[in-house]
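One chain comes next, on its own, written as structure tokens: the form predicted alone.
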Amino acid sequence: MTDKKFWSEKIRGQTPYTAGEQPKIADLVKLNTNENPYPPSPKVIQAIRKSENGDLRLYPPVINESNRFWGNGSDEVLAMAFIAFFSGKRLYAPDVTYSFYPVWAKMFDVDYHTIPLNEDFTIPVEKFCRFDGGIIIANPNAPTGLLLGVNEIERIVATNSENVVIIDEAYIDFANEPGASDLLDKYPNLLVVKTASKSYSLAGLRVGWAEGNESLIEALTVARDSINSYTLDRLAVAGIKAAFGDREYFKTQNEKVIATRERTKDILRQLGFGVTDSQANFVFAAHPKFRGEDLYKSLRKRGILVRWWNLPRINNHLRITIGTDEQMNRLFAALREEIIGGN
């Protein structure tokens, strides 16, 4: 047993983060992690190779934008967040949703309290509306998939005028309809956090950034400088400038994912699972005759990753991240055998 007598007391009581398995097995098919199938822009990695000839000696630029925040993944803005805006205070979040926001809560002493979905996993708007607290909502919701509309988010937004509302919008690159961008220039207590580890194919990278007010975007940045002012790297800098500059391939890219994912719906459905409507780059499907946990271990077996969750309401479930046409023909093989099989 590990000796936790220099550990502080914090530590000792803190249960981390669990992030998906990366496992080291040949002809691996990894749908666990939500990664992005395909490479990034080539202009990204022809902009990191050349900034790899800098002067590495030297911090990397800050960047500091009135209305925008940087930070080593949207994990780490969310964390900042959480600093900035809800320590000992209180704050709301689905009970279904991205299981990080539970860890930074007890990390930094914030008053965390679930609100149930609905049956379907929906978000009952209604219900957080007017808190005594922050409030935040991945959208599309996480592990679920299932997109709030943005009349939907404003409505939210505008009933708690008094408290900081986040929108985690990791997935909204996949989704069929715009984020909460637009709503910004509306509303001073509204923070809207994106990552490029996902539809820009950069998870590994680490860039992500939050939108919002300059009162909000000055709070994160205190919280960041008396942590860490250099939170991205002169690769990381070059990479994203580059991702952003190439739409085009951006918007193709991300096509092939979404058109997967509806193809990857509808085989699921014709297989007996109930699936939910995704707007991400994953699916979050059960089936009524077959174990959660079972599935997974038996895809496992056969060298397909998938998510799965011991929780509450979700312990059937598999998350299933879209991989590449060839990669969900495997899996749609093996859950055929599985299922039809098991019959």
Ligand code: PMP
Given for the second form:
Amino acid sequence: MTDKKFWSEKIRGQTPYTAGEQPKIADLVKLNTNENPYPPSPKVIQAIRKSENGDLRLYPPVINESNRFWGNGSDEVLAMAFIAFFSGKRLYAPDVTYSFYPVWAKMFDVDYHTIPLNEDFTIPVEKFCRFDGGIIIANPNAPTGLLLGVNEIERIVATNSENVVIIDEAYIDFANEPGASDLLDKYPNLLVVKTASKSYSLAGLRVGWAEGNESLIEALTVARDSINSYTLDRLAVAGIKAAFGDREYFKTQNEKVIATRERTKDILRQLGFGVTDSQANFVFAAHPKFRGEDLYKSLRKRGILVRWWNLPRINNHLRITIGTDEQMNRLFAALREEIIGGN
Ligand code: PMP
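Moving on from the form predicted alone, please list the structure of the form predicted together with the named molecule.
The complete assembly is shown below, putting the previous chain first.
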């Protein structure tokens, strides 16, 4: 233990988020952090190369759009949103969800409450139709992958008209239904947060954004300009523009991920796993005869990294990011040995 005498009270009391490991192991099959297995559009790299010509001497342009707010990954956008809308206020989230939410809540003095998901991990919509605090829902949810239909999202947003409702759509581009952006014109309390990390294969570039009413975007801008005005660097600005410009590539890559996800669900079910109907770029699975922790550890020994949490309700589950078909075949072979060999 280091000496914490210089630490502020806040930091002493803080339990930070633990990101999935990024180990340097040769030939590792890395299925633990929901990165896209395919590279970004070649146009992104070209645009970044071009943008280097002398511009890095200058601060980046600050992008101020009336209905969109940009940040260094959606994590930063979400952190700003906690500051802008929930500091000192009540916030509700599902009990099983992105584990960064309670961390920001603590950091920014948010009165954070959880609402239990149903037994099958679906969201109990009626319990989120409240009026006494903000709401944050990841849709599809993480780590369950389950999607709430846009009509149900609308019910929640409509009943909470006096509070901000954030829909975190980090994984929406892998879903078989559109997200909540179509509701934005109707509901000034809705903020939809998105990222280039997953469906644009740009986790390393760090670009996320929020879409919402002018007043919400302005509050986020006040929060940002009270911390760091230049959240997107010049390379990120050039890269995201090029990524948005290559719809064809985006569509083809994501269709591949979705096809592999559906194949993965089938094969895991054949192996006896219970698998949620994930609409994200990962699956969430538990085996009735094998402990999640044991499977996680034996896969790790075989050079396959998946995510396991020692948390209530989900400590028997594995969250497995969708990799290439070859990577997934290695996972299936390892699981067959563990499960069929172990019986
Ligand atoms: N929201 C959810 C639900 C996530 O799983 C993640 C990825 N860890 C993020 C937001 C943040 O992604 P990024 O900061 O890379 O945009």
